[in-house]
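Have a look below at one chain only, the form predicted on its own, in structure tokens format.
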Amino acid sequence: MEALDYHAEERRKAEFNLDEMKIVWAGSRRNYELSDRVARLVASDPVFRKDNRTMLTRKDLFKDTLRKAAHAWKRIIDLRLSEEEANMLRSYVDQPAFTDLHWGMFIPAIKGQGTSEQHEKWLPMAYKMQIIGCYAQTELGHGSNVQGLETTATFDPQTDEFDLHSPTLTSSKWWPGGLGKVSTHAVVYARLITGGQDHGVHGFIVQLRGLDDHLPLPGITVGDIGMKFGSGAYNSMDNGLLRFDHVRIPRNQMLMRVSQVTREGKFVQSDVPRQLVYGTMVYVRQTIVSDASCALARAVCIATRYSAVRRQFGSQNGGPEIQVIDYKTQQSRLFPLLASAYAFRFVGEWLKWLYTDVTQRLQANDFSTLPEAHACTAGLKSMTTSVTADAIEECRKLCGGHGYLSNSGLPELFAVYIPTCTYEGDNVVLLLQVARFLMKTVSQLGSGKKPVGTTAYMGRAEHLMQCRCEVEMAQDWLKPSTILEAFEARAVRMSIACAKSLGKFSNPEDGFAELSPDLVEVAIAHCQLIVVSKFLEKLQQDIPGKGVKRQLEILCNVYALHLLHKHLGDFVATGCITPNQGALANEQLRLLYAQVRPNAIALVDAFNYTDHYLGSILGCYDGNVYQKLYQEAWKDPLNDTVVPDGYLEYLRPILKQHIRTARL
């Protein structure tokens, strides 16, 4: 018997070919063709069932993480998958694991820092996993502040080694994933000092476990920090503590790439331009900046089914209610995640180019856009996952009730996803070295030295402080050049401002703290039309398929739209744009939602995400939501005996008043 679908109507509703959407959502024919098998592959395998993750006991949940990272493991070796698939297969699984760290920070931190004779040591067996590593920066008292941490590696000439030490409580390595159970490795980063002089903080290859009984090694003490927010969740991840009482390790494993202790304990610099390492960051970054449209496009895919679903009030002679996806409040609040998603997706694709650009630069020893690359991506990285995090939160209350449950896969998925607001940079700090940067640039503009990259629009600075916006109607909000106008406009204008403000004090440090929560705001202003713009630019290339261009047309004006809306006030006061013209783009906003609706359904659909990945009976492919809701009730362990345990002991004996009072 065929299954039903109860999405059927909806999906015939679509105005576009959502075969040829899901190739753009994926970037290419060959990696949309990649990404679903591989989903497949893991959604089919029972080893990756994660339907019961949520009730399991943290021992036994880092347990199953363990024998899924095993088995993940033998399928990557026994079908001989690429590096991209092996990564692709990891994610899919999706249960955070030391494996996360392994290759995703100790692996490139060798080959980053490494010099070719380490990397001929380290990589073949980290490749192989004869070892397992993980990357022990942060410390119970230093997070953000590198260059605070504590922890020592003081070379000693004698015998040719460095000697690692916590001289604190608050030099405990504490928070790096893998480092608590799983890890025999560590890049571990420390003050390097030689003949009692500090050189700042270096990176040190050093084994924590031995390889034979997995103990630790003399002088090392670790472990895991504890539970943390949610169940499942992170929890599957062992965030570990370390501490190091006098380790020694030869001069051989500090990473010496970019800089190198001799053999007489003599500090020298390499060739190799410091500014190598920011290629990694770039990397890393715009990892991140993909990592958070695939989140949000998950919960707006939760939440956007749900809604389709879910009728209340509005019957009209006994007939059926009214979908919830059809109140017009739903609809702003949805509408504009899902555009948010396809924006965040665009953006980071072109991260990927940035990389790209970047890296090759800097093999050419051209560094002249790094710091407008670096100030873009930690921009785009905070921007991104401060957005996703609030939006999973949002699609949760989207779903009413049942989007507490579990079962709805949204409090795990944000339980999950919102440390991204935290590591590789916390998300406040990130803004106001964009902030940084921007008053930087924006101190030069008289000089002839041209704004570069995201901030090429600056130098039209003159002009656009200037400029009038010319919307009369509603549907003038449609034109591409007026909406990335009104963003450049605001961005310039709030800069400027924020630079006089700045101007007024006599030490310009005092003047930055002190106005720090304005500098924020002009950095989010700056990365919100980074993604505008890039958005904007997607729609300028060949885009095949029925209506898809169209589609993605609407989501990118509902995205610029929503955003203008939300910072009327900025765009307002900095007189971008009059109070009227801020209503007509809200008149042109409640238009799109109109054409949303009838897509909403394919344009989640075009997601690809399998019903195992996005781990929801809310967000379910075939909608039959109640009958699965109401089954899996039963499947809790509170359900497997009728009387529940404790009721002899506690709860007869208050129903029965035989609860003895005691006498004061």
Ligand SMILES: CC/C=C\C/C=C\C/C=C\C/C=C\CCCCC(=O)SCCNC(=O)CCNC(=O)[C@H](O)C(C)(C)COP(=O)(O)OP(=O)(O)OC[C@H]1O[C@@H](n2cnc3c(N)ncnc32)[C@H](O)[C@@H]1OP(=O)(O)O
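Here the structure is a predicted model, which is why all the values come from computation and not from measurement. Residue numbers count along the first chain shown, from 1. Heads up, when I say rigid core I mean the largest set of C-alphas that superpose within 1.5 Å between the two forms. First, how it differs from the form predicted in complex with the ligand.
- Once the rigid core is overlaid between these two forms, residue 204 does not reach a Cα shift of 2 Å, moving by less than that.
- If you fit the rigid core between these two forms, you'll see the Cα of residue 512 move by less than 2 angstroms.
- Residue 321 shows a C-alpha shift below 2 Å between these two forms [criterion: core-superposed Cα displacement of 2 Å].
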Given for the second form:
Amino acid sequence: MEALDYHAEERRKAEFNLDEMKIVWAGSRRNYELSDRVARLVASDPVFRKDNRTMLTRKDLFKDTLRKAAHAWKRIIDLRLSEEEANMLRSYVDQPAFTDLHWGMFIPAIKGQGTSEQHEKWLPMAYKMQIIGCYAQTELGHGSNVQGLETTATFDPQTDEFDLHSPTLTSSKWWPGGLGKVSTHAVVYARLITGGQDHGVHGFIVQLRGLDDHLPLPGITVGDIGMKFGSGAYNSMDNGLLRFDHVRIPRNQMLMRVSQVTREGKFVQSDVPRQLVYGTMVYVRQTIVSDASCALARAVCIATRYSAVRRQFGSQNGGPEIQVIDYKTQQSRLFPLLASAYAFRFVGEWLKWLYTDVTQRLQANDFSTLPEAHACTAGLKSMTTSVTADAIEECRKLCGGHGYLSNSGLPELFAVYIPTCTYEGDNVVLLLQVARFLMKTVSQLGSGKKPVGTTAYMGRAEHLMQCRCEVEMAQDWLKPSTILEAFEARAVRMSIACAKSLGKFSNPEDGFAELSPDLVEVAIAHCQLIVVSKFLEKLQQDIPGKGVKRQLEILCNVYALHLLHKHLGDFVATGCITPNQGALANEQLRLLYAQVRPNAIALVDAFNYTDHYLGSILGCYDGNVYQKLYQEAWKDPLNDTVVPDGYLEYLRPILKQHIRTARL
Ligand SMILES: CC/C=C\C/C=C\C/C=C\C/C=C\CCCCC(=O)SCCNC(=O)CCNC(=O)[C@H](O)C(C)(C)COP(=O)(O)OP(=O)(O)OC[C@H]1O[C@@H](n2cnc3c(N)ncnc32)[C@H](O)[C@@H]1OP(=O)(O)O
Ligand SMILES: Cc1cc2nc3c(=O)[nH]c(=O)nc-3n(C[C@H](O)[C@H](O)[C@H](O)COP(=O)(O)OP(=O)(O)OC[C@H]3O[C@@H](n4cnc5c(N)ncnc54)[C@H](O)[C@@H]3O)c2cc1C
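Let's see the other form, the form predicted in complex with the ligand, since the form predicted on its own is already up.
Up next: the whole complex, starting with the chain shown before.
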């Protein structure tokens, strides 16, 4: 018997080839096939069940995480999965674990900052998971200010060793994932001291626990920092604390690609810029942008499918009520998020390319694109994670009361997702880095140095400062060049206005501090321009499949025009557009929503998420929401007994007292 599909009618409405859209979303046919196979593999494996995890105690959740990680590793070995497939498998298991940090930061830190001898020694053990590592940078007293870290690594020429020490309470390492209970090793960031001189923060490979008994090595105090936001959620991770009491490590465990310490204790700074010590963060920020599109797509998929099932008001002659997805307000809240998911997907693809390019250049000692890579990864990490975190909460509200149920999947997704706005760089701190980069670019405009890459538009500042938007009718807003010029003009005008204001301060640092809220806005305008322009560039590509390109054009316009509507103040205040042109953009936006509507369900189907990965009754593929909610309610442990525990001790006496009082 064919299973009932409550979305069948919605799916029939789609005006594009879904299979081709799935490939666009995945990046290529190969990626699609790989990811589809791995997602199904995880979904069909009972060990990876996750429907009960919000009910587990912290200890049970942690043990469950260890069990899943061990099982995942077994599957990876047994099935001889490639590194790419293994990463996919871990991400579909969808439970934050120490392995994220081992593969995502410990290994990349050694690869990026270690010498070839260090690669040869450490990487084979790490790849086989004979050692498990984490990334121990943040301290109790300092996270954002990396140069403010206090842990010391003092070279002792007598023994050819470093002495790792935590001199203060605030120097305790605090937060590293995987550190609390699992990691045998860590890349520890500490101030390098040689001959009494402080050379700033560098990375060191330090063994923390015995490989036979898992006990902390002498001089090491290590443990978990405690429960975090939400039930389940990120509590599967053992974020840890760590203190060193004069722990000795051999000299060759300092990561020495950027700087070296010789046998005699001489500090040698190579030609490689010191910022490469921050390289692992750049790598992870880049991956976080792609992950943002996945998390956003997940929330949007749940809210869209549920909005098509849910009906409220408007029944005519006893007929069905209106699907909430047909309310214009619902569309104006939901469809920009759907468009943003696609936009972040494409900018994530581009950022991956940029990162690969900069890595290849670094290997050839070309450091010219490093500032651009830093600004793009920092800015886009910040912008996409902030939008996604807010969007998950918006999707919860779009699902009304049922969105607040744990089994909607949204509370847990929110709790797991929100720390991305903080980790790997606080989002405001990162936007200020972008602003610095932009102000530097503006200051060099008259010097003959041509801005390149994502700031190339600033080379056309003269035109962009005085150009007038030519929109006369709503449909004029559909011209890519019109949209692009409006975003470029807004970004450049905001940058130059801020640069001028900065120029009024005698001390530039005072000016930067004073104007920092405006500078954050400038950075956001620049990042939004990048996302819009990369979406438009994507549309220049040959995109096969009936109606696929057309849908993407619609989504691109929704993305750009909803931003224009949201930030109308910026656009109008900088004189890029008139208030009337702003109103025309809004008119066009409404027309675009009507075009998205029949395709909405198919556009979220294109994410190809299994019900297992989505983990949401409201977002389940077949849309059989009410029956599933009803069945699920009875599985709650509170419903194991008809009369609850505690009735005799606490409820009955009150009720009886009531009866006694009534009798009086
Ligand atoms: C299921 C998942 C599966 C797989 C996922 C795969 C991978 C993901 C893995 C794990 C993810 C899971 C969990 C996440 C765990 C999170 C881990 C962490 O949070 S680690 C700790 C992160 N910490 C931070 O990000 C700290 C933020 N602070 C900084 O980066 C810096 O201190 C600063 C704010 C940039 C300031 O640094 P500093 O004071 O040194 O710099 P200045 O402002 O003086 O600038 C000097 C100069 O340097 C340039 N610059 C700064 N940073 C960089 C850089 N990274 N690269 C290149 N250049 C940089 C800066 O622009 C200045 O340039 P100038 O103006 O002089 O030209
Ligand atoms: C779940 C999670 C996992 C983590 N995993 C790891 C890990 O594996 N390894 C690791 O080393 N670290 C890890 N961290 C730590 C994380 O990287 C830091 O918390 C993060 O970099 C932010 O630093 P902070 O906590 O010092 O924030 P703070 O800098 O103290 O921020 C507090 C507030 O001050 C503001 N602020 C700070 N500086 C400025 C400024 N210059 N200008 C304007 N405003 C400013 C911020 O915007 C923010 O509002 C993790 C954190 C979390 C939450």
